[in-house]
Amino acid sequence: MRTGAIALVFGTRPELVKLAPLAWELGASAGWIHTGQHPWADLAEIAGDLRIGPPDRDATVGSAPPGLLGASVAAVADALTELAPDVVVVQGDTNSTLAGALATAKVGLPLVHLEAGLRAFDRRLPEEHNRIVVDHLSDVLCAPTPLAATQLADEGIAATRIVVTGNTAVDAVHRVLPDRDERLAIRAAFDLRADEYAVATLHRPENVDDGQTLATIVEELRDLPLPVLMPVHPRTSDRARRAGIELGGGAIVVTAPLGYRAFIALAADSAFLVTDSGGVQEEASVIGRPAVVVRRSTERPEVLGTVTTRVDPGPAIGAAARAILADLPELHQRLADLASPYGGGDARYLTVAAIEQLIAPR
C-alpha cells in the first residue's frame, strides 16, 4: 500500500493506544490525523510509549460548544482531502469517532470502525449514541468479541460487512507491559509493594460532573484499607475544584496522569483497580488483574462475574473491594489461568486483514 493510505483519525488517549497496533503493521500506509479532543502535548509521552510519532494532520477546531462537532466533522474533512487516504479508520466511541465517521461519509471513503458492537444498552451514555451511528455508517466494522458481532447482526447490519478480530488492546498491552525489574522501579517511585496497592481511574460525566457523588467516591476510596493510586484526569481534577473536592487524604495517593507504560505497569502489580474506563476493563482481562467497576451501566459484559464486578458509587464499591482483599491471592491466580475474551493480541493482524480486503481491486 501506499504512504498515507490508510487515515487513522483520533483524539483522544483510548484511541491512540487502539490505534497504534494498527499503525506498528501498515507502517508508512498509515496516515494520522488528530482531532484535538484531547490536546497533543498531553498525549505525546503515551505516542513515546507507543513508538508513534506526531500526527500527520492537526483537525483541531477548539472546544467552543454548540457548533464543536460540525466544526470537526469540517476540520477532519479537509484533512482527509489534503491526505488523500484509500480508507479511514476511527476507534471506539468518542465524539472523535463520530466526527471521523461523519466527515468520512462526507467526503466519500470507505469506513472501518474498531471496536464495533459494542452496547451498553443505556442511552443516557452519549458514547451509546456515538456508537450506534458509526456502526451504521461503517463499510467494515470489526468486532472484538462474537457477543459484539451477534448486537450488530440483531440490529440489521449485514454479515458480510462484519470481522471479529479481537481487541487491539490486547496486542498495546502485550507490547508495552515493561518487565519485572521496570516494574520493580516504576513502583518504588511510588513507594509501592507488588499486590499491597489498589489503582484507581475516574473520569466519566455520571462519576465526576455530580458533585455529591463524586464525593461519594472519594470518600469510600479513601477509606480503603491500603494505598490507592489515583492518576486523576484533567476532567476529574476540573469538575473536583469547581465542587470544593480534595481528592487526595486518607489511602488515596494523588498523581498526575500517567505514561501508558507506567499505568501499564502499575496495574499488572496491584492488588485490583477501581475504574470508570472501558479500555481498563479490557486491559484487567489481560494482565490478570480484577476490578470493581463504577458505572450504571457496561458495554463489555464478556468480563463481568470474572475480572470485573460492577458497582454503583457508594458503600457498594469498599464492600467489593474488601471482598476482592479477602480471596486475593486465589483470585489472582484464577485471573492469570484465564484467557482474555478480547484475543491473544493478533487483533492489528485481522483488522489489517480486513481493511486490506475492503481496499482491494475487484
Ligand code: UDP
The other form holds:
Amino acid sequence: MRTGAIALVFGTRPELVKLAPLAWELGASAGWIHTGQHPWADLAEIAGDLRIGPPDRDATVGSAPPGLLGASVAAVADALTELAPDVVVVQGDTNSTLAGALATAKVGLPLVHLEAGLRAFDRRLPEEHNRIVVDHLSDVLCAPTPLAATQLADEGIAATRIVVTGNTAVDAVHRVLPDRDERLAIRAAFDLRADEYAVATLHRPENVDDGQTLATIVEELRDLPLPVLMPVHPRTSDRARRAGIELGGGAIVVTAPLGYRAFIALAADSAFLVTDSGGVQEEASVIGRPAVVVRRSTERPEVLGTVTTRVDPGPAIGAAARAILADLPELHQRLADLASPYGGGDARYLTVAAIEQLIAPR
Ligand code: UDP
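Shown: the form predicted alone; wanted: the form predicted in complex with uridine-5'-diphosphate:
Below, the chain from earlier opens the complete complex, with every other chain and molecule after it.
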C-alpha cells in the first residue's frame, strides 16, 4: 500500500492508544491526522510509549467544545484533502471522532470506525450521541464484541458493514506491559507495594463538572484504607480549581497524568482501580484487576459483575472498595483465570484485514 493511504484521525489519549496497534501493522501506509482536542504536548509521552512519532498533519483548532466542532471538521477535511488517503479510520466516541467522521463524509472517503456499537442507552452522555452518529456514517464498523455487533444490527445497520474484531486496547496492553523488574522500579518511585494501593482516574463531566459531586468522590477516596494514586486529568484539575476543591489529602496521592507504560504498570500491580474511564475498564479485564466504575451508566456491560462494579458517586464507592479488599487474593485469582471479553490481543490483524478489503480493487 502507498504511503499515507490510510488516514488515522485522533485527538485524545484513548484514540492514540487504540489506533497505535493499527499503525504497527500498517507502517508507512498509515498517515496520522491530529485534531488537537488534547494538545500534542500532552500526548507525546504516550505516543513515545507506543512507538508512534509526531502526526503527519496537524488539524488543531483548539480544544473542541460544541462551537468549535464546525472549525474542527473543516480543518480535518483540509488535512484529508492534502493527505489524499484511500480510507479514513476513526476510533471511539470523542468530539474528535465525530469531527473526523463528518470531515470524511464531507470529503467523500470511505470511513472505518473502531470500537463501533458501544451503547450505554443513556442519552445524557455526549459520547453516546457521538458514537451513534459515527456508527451510522461508517462504511466498516469494527465491533469489539458480539454484543456491540448485535446492537448495531438492532439499529438497522447492514451485517455486511459490521465485523467483530476485538478491541485493539488489548493489543496495546500486551505490547507495553513492562516486566516484573521494571514494574517494581516504577512502583518504587511512588513508594507503593504491589497489591497494597489503588489507582483512581476520573474525568467525565458527570463526575467532575459539578463541584458537590467531585467533592463527594474526593471525600470517599480520602477515606479508603490504602494509598490511592490519582493521576489527575487536566479536565479534573481545572474543574477542581474552579470549585475550590483540594484533590489530595487523606489516602490520596496526587500525580500528573502518567505515561501509558507507567500507568499500565501501576494499574497491573494495584489492589484495584477506581475509574470513570472506558479504556481503563477494558484494560482492567486484561491485567486482571477489579475496578470500581463511578458512572450512572456503562457502555461496557461485558465486564460488569466480573471485573467491574458500577456505583453512583457517594458512599457506594467506599463500600465497593471495601468489599473488594475483603476478598482480594481470591478475586485477583478469579480475574487471572478469566479471559478478557475484548479479545486476546489480535484485534489489529482483523481490523487491518477489514480495511484492506474495503479499499481492494473490485
Ligand atoms: N491513561 C494513561 N495515563 C494516565 C491515565 C490513563 O496513559 O494517567 C490511559 C489509560 O491506560 C487508557 C486511556 O489513557 O488507555 C484512557 O483514557 P481516558 O480515561 O482519558 O479516556 P476514555 O477511555 O474514558 O475514553
